[in-house]
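Coming up is one lone chain in structure tokens, specifically the form predicted alone.
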Amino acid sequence: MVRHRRQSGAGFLLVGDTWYMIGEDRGNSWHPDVNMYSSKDLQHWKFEAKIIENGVTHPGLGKDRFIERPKLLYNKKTKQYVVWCHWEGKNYGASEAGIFYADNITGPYKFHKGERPLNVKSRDCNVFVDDDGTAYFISTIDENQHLGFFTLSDDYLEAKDCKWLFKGMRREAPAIVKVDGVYYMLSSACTGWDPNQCMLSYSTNMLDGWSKLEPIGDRIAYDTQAASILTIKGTKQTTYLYVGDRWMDPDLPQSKTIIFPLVFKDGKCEIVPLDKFEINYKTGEWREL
């Protein structure tokens, strides 16, 4: 298990052989400063940036407006990086999606917008980049009745379409990744910063056909929520690890990032949940210590 304190609802890309990871950085609890840190064994941390920052970034950050939740995307036609965020205001009435921009990874980010995409409240999101390079913002829809699976623009900068999806069922924290051609979704109820039971949800189809939710791990998540799930190519094996958010660790600031080995096989998935593991990144083989 790997902790990190004060990098929470994290987003991550692989650039090279280098992790990049961002997060809320909750030190002023209810208005979060976006952190950028970068890593190749997902252990080691250097502090690259704080790629959005309260008041500097955007006038109302801080004061009126606050960001959860950031993602990471890398757009290869126009070569930038692009942050999709929550946006929120006041007693999350806002409800809206953020969208900031930079040519270098570590930044400066310039804020494009910030709206209900396609006019939909959207509110607990995360992000997801097909093989064909189209890329999706999920996100929890009207008064957090649903998902929405919004499909963005080629520049990734706008929602161009949206599929409303797990109607009625009240999921957030939506995480997804791509095995052997088969889609597969993490997420949890809405509890507020309390854990809950995360569910799975697998597709032959990102905007369609997904299977009833069923029951992954213990009934608390192992004390976490749902933020990521990364791919580790190596040479004999692809290694996903599960990211989780441990929120209220004691309190807000020092909620923490978790992670533990999440295995595939015979088109079921199951959680490690491991206190110590190594990974060796040449060949994708990981095992407990």
Ligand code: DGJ
Second form
Amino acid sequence: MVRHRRQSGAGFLLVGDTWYMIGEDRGNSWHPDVNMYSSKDLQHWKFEAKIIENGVTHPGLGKDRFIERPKLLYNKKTKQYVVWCHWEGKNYGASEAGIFYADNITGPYKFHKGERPLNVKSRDCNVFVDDDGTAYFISTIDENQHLGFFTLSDDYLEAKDCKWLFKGMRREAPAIVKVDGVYYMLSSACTGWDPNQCMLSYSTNMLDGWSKLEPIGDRIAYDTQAASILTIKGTKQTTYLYVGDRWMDPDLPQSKTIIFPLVFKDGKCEIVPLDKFEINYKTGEWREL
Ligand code: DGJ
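Provide the structure of the form predicted together with this ligand, given the form predicted alone shown above.
In what comes next, the whole complex appears, and the chain from above leads the way.
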């Protein structure tokens, strides 16, 4: 439905009726800046700012460091915006997380730190905020073997605890959404920039009891890899959207952001791979075009 260039691994935050999207600006391939766009309909996007910039926000960024999968959080207690991302170095050897914060959504963002959270090697990542404000950083840990579910501190700037889950399953690109009290996670296998089968798992407890992985979508996730799941709460229905990256289309700078409806019905979850659809943001209803 929506194809944006140079905005990969995107993270989203809804403020009032405006969606803010941050992502990797892959214009120069391996050293993305992080751009922010805003939209009220997820179709028309306004460029807001380059919120993290090579050589500007951090001297090593653009040289020995690069960012992947930036995700945006708002902390109600500190009234700060916080970015967690994959903070990487040569040959993915650093395996760290980067944390930035700002008083205003469009920045300026200050570098808080880059480190292996709780000393755990961490790569592909995402964030999730629960109804009670508890935030989690979920990342592929220990040389891509497991998923680490890190509970964040009250100010969202530190990892407090890590639960090692999906042990030995080699999952990456995790994206979590909560629907009627149940957490659903989409994730992929680790195949570089090549797409692979997306898998679904669910649980009623964020840190325990996740179901066996089961396939969802076609064998290459419709040529995408999960980046985020959005919840659109309308007056008539709540619609969920799958946001994925179509990497190397045909090269890294031209990777695309692809959005599909994600339907939950009778305990089942399905990606609806429509070429075009529209959403009524008031009612939450969507239809194929
Ligand atoms: C797949 C990951 O999901 C991407 O974020 C990126 O790290 C590529 N692998 C690199 O090959």
